[in-house]
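The chain below stands alone and is given as structure tokens, in the form predicted alone.
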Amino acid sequence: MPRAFLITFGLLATLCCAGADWPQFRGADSSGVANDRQVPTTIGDRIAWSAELPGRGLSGPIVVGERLFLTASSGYQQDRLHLLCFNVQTGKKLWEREFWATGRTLCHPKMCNATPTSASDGKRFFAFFSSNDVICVDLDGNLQWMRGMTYDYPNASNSIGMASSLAIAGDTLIVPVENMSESFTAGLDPATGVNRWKLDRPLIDNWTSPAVLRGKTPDDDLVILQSAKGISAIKPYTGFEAWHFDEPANVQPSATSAGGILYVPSKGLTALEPGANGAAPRVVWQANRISPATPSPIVDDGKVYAINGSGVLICADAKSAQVLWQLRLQVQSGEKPSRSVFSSTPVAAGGHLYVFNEDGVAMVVKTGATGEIVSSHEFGETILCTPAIANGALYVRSDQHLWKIGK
């Protein structure tokens, strides 16, 4: 089949899936923005069910269709690995697969194996561990392919575990695997498995997930990787480089765009626009007050989105970075109020933001002239991973539980 066709229809699939489904980290175009405002702006009296997991996970749901897709893994040394599948309107575990780490699965105590967030084309399910394990199945289950990429490098690793995601750009599947020991992202042929091409990376622990950087056409598509030499702007079938960005990144909340514009992580965040013809980029604006700290910065309607390390979320204008509002992102939790702890990403649909804490204390804010947290709920278990939007329900997941807000 030519490659025209095969990367034609990738992208058509993913835009199909885009306004619905979420497919991977963020969603379809890395953004963590769905057009969506169905999504309730309660969530307490608004939980449609729920679902017992089988192990920890840190890695957050995807959505295809009617079903979610999901990891996990258990066992004293998190070596066992679990794909999980749900019905999307009813809770139901359609299927569960499990298979045994090959690789490394040492992590800090607040990470575990299933970190990274798993990927979908659409037609099949890719899942990422901790300990570079990578298998396919299709959406009902089947093995596909599994991938020890430590049989292959065995000397990726670092000593705290393994967090970046997984991203699909030109019908590829793009693999992070950046450490100080044995540093690289690879392009995977989505049907086999089988390297189209990898790239040496600094050697330096790297947390961040790639972004997609959608062009006019399929071939003017970028995968962006980040680190802290810089930012490399990657076509995501042959893994050449288009260009480069030398200022030092953050290596832990990954970059986001939106109307043309990468938003990074460095200095504080930093605003650039590509330039033409593998041109290096321009540098908008930066702004050191605007500096996320875990959690990835968001765009929406014209604002950029950050929350630092005091728990403080900042927004500021996303063409001049001018600051318009601060919000503590705290409630009353019992006789104190929550902790202001963060690793998940917020998501926005319908002019709100939806947040969670360390703690699974739920906040959703109204975003607009000021910010106003106009509802919260207590989970009363660990959240860390990224929620999903889709087909207006909110998807979220602790160790123990998989709840959707919704209809």
Second form
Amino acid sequence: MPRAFLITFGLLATLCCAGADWPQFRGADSSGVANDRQVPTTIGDRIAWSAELPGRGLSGPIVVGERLFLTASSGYQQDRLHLLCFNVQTGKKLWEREFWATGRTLCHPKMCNATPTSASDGKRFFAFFSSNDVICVDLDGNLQWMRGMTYDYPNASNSIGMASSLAIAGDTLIVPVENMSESFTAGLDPATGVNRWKLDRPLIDNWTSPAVLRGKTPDDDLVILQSAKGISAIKPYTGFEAWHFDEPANVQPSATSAGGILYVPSKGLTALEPGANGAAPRVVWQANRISPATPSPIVDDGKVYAINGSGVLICADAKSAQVLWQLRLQVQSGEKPSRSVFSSTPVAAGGHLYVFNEDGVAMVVKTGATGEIVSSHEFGETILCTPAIANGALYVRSDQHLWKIGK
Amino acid sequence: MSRRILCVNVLAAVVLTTGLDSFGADVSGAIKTIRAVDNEGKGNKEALTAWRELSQAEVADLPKILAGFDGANPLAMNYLRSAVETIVDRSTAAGGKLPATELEKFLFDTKHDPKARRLTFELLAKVDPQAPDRIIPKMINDPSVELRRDAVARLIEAGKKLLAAEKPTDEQSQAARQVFAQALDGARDDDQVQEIKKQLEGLGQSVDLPSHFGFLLGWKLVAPFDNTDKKGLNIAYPPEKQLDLKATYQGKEDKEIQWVEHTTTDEYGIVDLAKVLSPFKGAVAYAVTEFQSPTELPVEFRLGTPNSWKVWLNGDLLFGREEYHRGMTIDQYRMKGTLKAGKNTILIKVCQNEQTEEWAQRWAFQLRVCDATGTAILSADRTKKTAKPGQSTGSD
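In place of the form predicted alone, the structure of the form predicted in complex with its partner chain is requested.
All chains and molecules follow, beginning with the one already shown.
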């Protein structure tokens, strides 16, 4: 075999198998899909390490290189904000920083202050909380800046909690603060935390997270904001609206994208093809039968997946919306079937979906012509976070623990 | 003068004039810069430089940095806290020791900021396992709600231990009653108050929850004004313009409406407008009460309501918020205000929307007056009104 071929093959194999960073909610491109074929397809026997956490959290882990970053909240008032950094190889906690909330900390009992997922631009770790506190530290935990969005805008809050996660696009930190009373999304300068822009948003509860629609260059990236008043595509550096789609969208599951198509939880699920140069998007299809409940939809290998309110995983063709198969996400849990209650958005790697119900029952679903639960594991703790995938491993957290599944 | 003496003198002069502290960090200057951070990222850039300098200070500087919390805004406190943690981490990693004596002195000086003092306690507890036993029992009436909470928790456990026997003796019950009474005196968090109340009632002692929390019980109410399409919150109806408790108003759908008196008997001071008035939809209610203060006094008003609302103190708007049916809990909203000496008038506007779902029918509020720790401040003319056990109407 020619040496050049071996080198090329080896390089391609490395690119395909070695996972990239997972710098924000559902990964760098908000897809929840990792190009990573080394993630285990069994869980219980592949737990590399676990680490105790100092507080509750629904926020997902993010991974940058050899470091995993996570938030937690604690205290009777949930007003203690924890920023945590772990070594992904050993699970050793490298540092922890604690702050006090400056905004309101009330949440629905299922939620807590550490509900939104953080983000990183590779140089900094941006933590975000339901109290609308945004804290930026460098990767060694040194404070760079802090903003209290409710401190700045006193009516920006929700009495049952905020949940939208941060996103980074166009060298701008996107901070969604959408609610009934003082609703906006802001674009902050990652270096200073100062507003680049602040966009008034509909006065409606909203727990969805911005999705990033990657352009040909970072300057062409768009940030997708959804709400019950429609979809807005925002230019991340300026906050200008590139286009708007009027159909109301859900306020819990978030939009995702694949192959230049945007999949929005609206009228079930709506596939949109964004127009060029600010033109309105074209509706590719709308499908009531593909109706995501709390978890966001995910698109992988030409198929779109959604978990409906009955705990059924629906698989449909991403181009036509034709439903290909359905699978009840249930396994035996002790003497009973596991509960069909899901908050965690599934993530995908290597032809498998990784799904967690709220009771901490993990299911690995092999996807193909049909869907099959090929393994499961009970963590025995409530899990509502969306996991991360990086470096051939899956990372997931509960209120008490953080786990690495993989080598 | 030798060159060496000259150098020392010059260095001393520099230290005196610039406020340089150990290892050259300008602690005072850095604290001042950090304390200037404020809304919308104001001062962030300067604070970053100052934070870097401050985080290089030595543990000997900790009391000074902690004193920098006094009067600082919540953002600046977090910057300072983070610097403290960084300094302590670095020192600990290098095998250094904290200035425990100075820190404990700082902790017991209640003039300092409660959060700084709690942080100080936690630093001490990390290096001295005996610190909690030595310190916490003295904190039952501390300005720090967290230190106080820990002290109350210890008393609750002590009271339970006294009652642990299958049949506690009269002496044990009496001792437990005293311990729980002391715990109640210190307790400000609802979960602890509930636990203590349960224990005391089991020992035959009633608890006046409305007075403990400072809920306002007696109100004059008028409704309905129009809130169709949720427009009423920002319409100034007559009670907002001029308070006349004998007036008759044209309410929603031209109904003639007047003020009615109502005294709630709910343990948590909940005024259930839907029950007391009528389950109006798309409606605005006003509630007014008087509060006698012997002196001018800064206080907190703490409101719970599942409806949109505004609150005025002596005609000045304290705060308002548009949010419907997102739960109702004690201390859901906190507002600062200053009572004047003598009679104060507190006016609340509570708006109900037109949602038809079963979970969206509540129209209610509760309001209490307290200090920053949650300690009740009672009107000088308040008469004790203890609600009957089990009369709480709960929360959304």
